[in-house]
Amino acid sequence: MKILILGGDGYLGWPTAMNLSAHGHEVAVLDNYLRRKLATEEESGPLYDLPELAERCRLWQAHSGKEITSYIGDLCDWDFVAGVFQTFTPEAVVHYAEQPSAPYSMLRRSAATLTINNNLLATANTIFAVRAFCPDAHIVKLGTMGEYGTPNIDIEEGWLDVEHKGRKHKFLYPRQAGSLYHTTKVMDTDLLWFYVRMWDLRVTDLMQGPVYGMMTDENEGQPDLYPHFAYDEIFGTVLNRFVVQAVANYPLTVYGKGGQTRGYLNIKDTLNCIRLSVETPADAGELRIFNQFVETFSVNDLAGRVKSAGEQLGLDVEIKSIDNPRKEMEEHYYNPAHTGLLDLGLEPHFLTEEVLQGIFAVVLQHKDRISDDCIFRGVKWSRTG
């Protein structure tokens, strides 16, 4: 399948592409380098230095025999969009080419119209091209399991059945997004679900938790190909940044209580999501969700899992309960169901002391590289100005 990867130089754009391509899939990768530009102006940079994306499409070829083909530039230059659709008309559309970050988001002014105007854009037109020049193609989008917040009741898999004055009816599951970035995503399922309704697309909208890890099967062995792993409270995620915390004998920052919950999942289990997906598209006229994470912990319980894993190696780990930079529930119920992606194949991978342990050697290795001042920086959501 030919299969076009939007912000193929992420986190988790670029593990995607080289997985898909390890599987025979025929990958070319686009991208601006926005994340990368936002780092270094907020002076966020990340645990390790990376190649840009040309450099990393010829080391991979290198390393697998397999080519993957790189466009640089911005989803929101319609004419640079149509150029790279008409050129290589790709069957699939992953689309990861948002503004990542809720903290990001919360910042300042210009940080919030940039997130709204680069993420919603972007979408609108990836959904424009794919009617113009693929219109069979599948998107698979990569939405948030922070779209749906933290209701007092079960979250369902993007559908809920309403019975309403004797009759009934299925309604897209109501979102009370909380940051942001989490509204944007928010905005991006109503755009697609709207296209659905009227072009008869077929999209994927894959509801992932937050993603922790940096090996793969297909870059174990080849530090050259990891992806970015950002640690900082901006573009980090949770794991992540308490991995390097305690590397860097940084107490954990716990927000508050500690007890928010949320759905999460190791990058290979990501892979394997987006592959399974792509591989068993939706039908035309189909917008199918899908919550994507494997397990639920809260903060609490992720921070102990780490203090006790670095005690192991021998580290002092102290968690640290802080005023909460944000407006959340620190105790509340969550149920998330997750079927559709075990009902298609994936083998989860777990949270297991050697996946932790795998993660803290990676870091150890880049200890000197860890800026404390990167760490936290107490981005608030009452303060965006």
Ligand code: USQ
The other form holds:
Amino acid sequence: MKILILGGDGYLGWPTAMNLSAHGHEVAVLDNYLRRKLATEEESGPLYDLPELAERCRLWQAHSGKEITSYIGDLCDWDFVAGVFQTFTPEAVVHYAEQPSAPYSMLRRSAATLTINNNLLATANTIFAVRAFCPDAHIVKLGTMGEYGTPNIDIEEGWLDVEHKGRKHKFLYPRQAGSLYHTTKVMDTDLLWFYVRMWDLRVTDLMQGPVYGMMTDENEGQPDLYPHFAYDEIFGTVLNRFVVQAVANYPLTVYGKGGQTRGYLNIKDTLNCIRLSVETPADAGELRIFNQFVETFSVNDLAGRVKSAGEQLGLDVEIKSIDNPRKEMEEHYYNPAHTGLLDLGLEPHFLTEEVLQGIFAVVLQHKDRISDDCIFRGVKWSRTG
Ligand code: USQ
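What about the form predicted in complex with the ligand, after the form predicted on its own?
Complete assembly follows, chain above in first position.
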């Protein structure tokens, strides 16, 4: 299939591009380097430096013999978007191209408005481009488990049957996001659902949990093909951060009571979930929603596992609860369904000690690059933050 990956330079976009290319698809990536630019502005350097997209495509071709085309430009610029869609005419569009950080979205007013403007316009332009240039194309959109929040009832996959005063109707599962970033993803889902109803688009919306790791089948032994790996408070996700903290001899930053529970997945499973979704398209006029994670952990569970894996490697790992800068439940019920992707054939990779030690091995090679200054700065969710 011809597959266009929006946000193809990102933590997950680039590994997805290589994976789909390795599986015989014709792949193009689009990015405007927003994520790199914001990280530089916030002095949140990555664990290691990476080449830009044209060079990454060249390295991939040298390694695999397969070609990936790159387009550099802004999804919020309609003329650019129209040009790319007219030229490439994708059969599937994988949409990662958003400001992806919850803490960034809560930093200050300008960061909040950038998140709203970028994320909603990028999604709207994707919808308009599909309608104009490839109306039968399947949009595979990265949403987040954070759209649901942490309700005190089971979380279903996207939809909920409601019986009210003797009548029944199926609705989008109620959403109550915990950051502005997560709220833009809720709004994306609403935009997509509206245009699915109006224009019979084919859409899969993937409610993904936090992802960990950097190694995939495509980049084994090829550090230049690794994805971005952030460990700072703004762009790093919790498990990747904890491994870096353990290596830097920085006490693991458990926020508050540490009972916050989420659904996690290995980066390899992200790639398989995307490929399975792309290769089994949603029907025209269908908004298909999958909950994309393979196992749930509390923050305390993750800290304990990282401590134990680190100690096996001879590191002295301390866990420290600190005042939670976020507004979130620290002890709560959490039971989300996640059978849709398993039914499509997903074979999960679980978080074993061996997997953790693989991440440790790469982080240890870059120990000198770790800057304690960006590990914790305390971006507050509260009004007075
Ligand atoms: N946490 C800590 N200590 C830390 C960092 C995080 O206790 O040093 C806690 C947070 O308070 C939260 C949990 O760990 O309860 C997860 O935080 P996170 O920073 O790993 O993830 P989050 O901000 O929710 O966002 C990440 C990705 C986002 C994706 C989301 C999936 O950045 O793009 O949408 O995970 S989910 O969390 O399921 O909404």
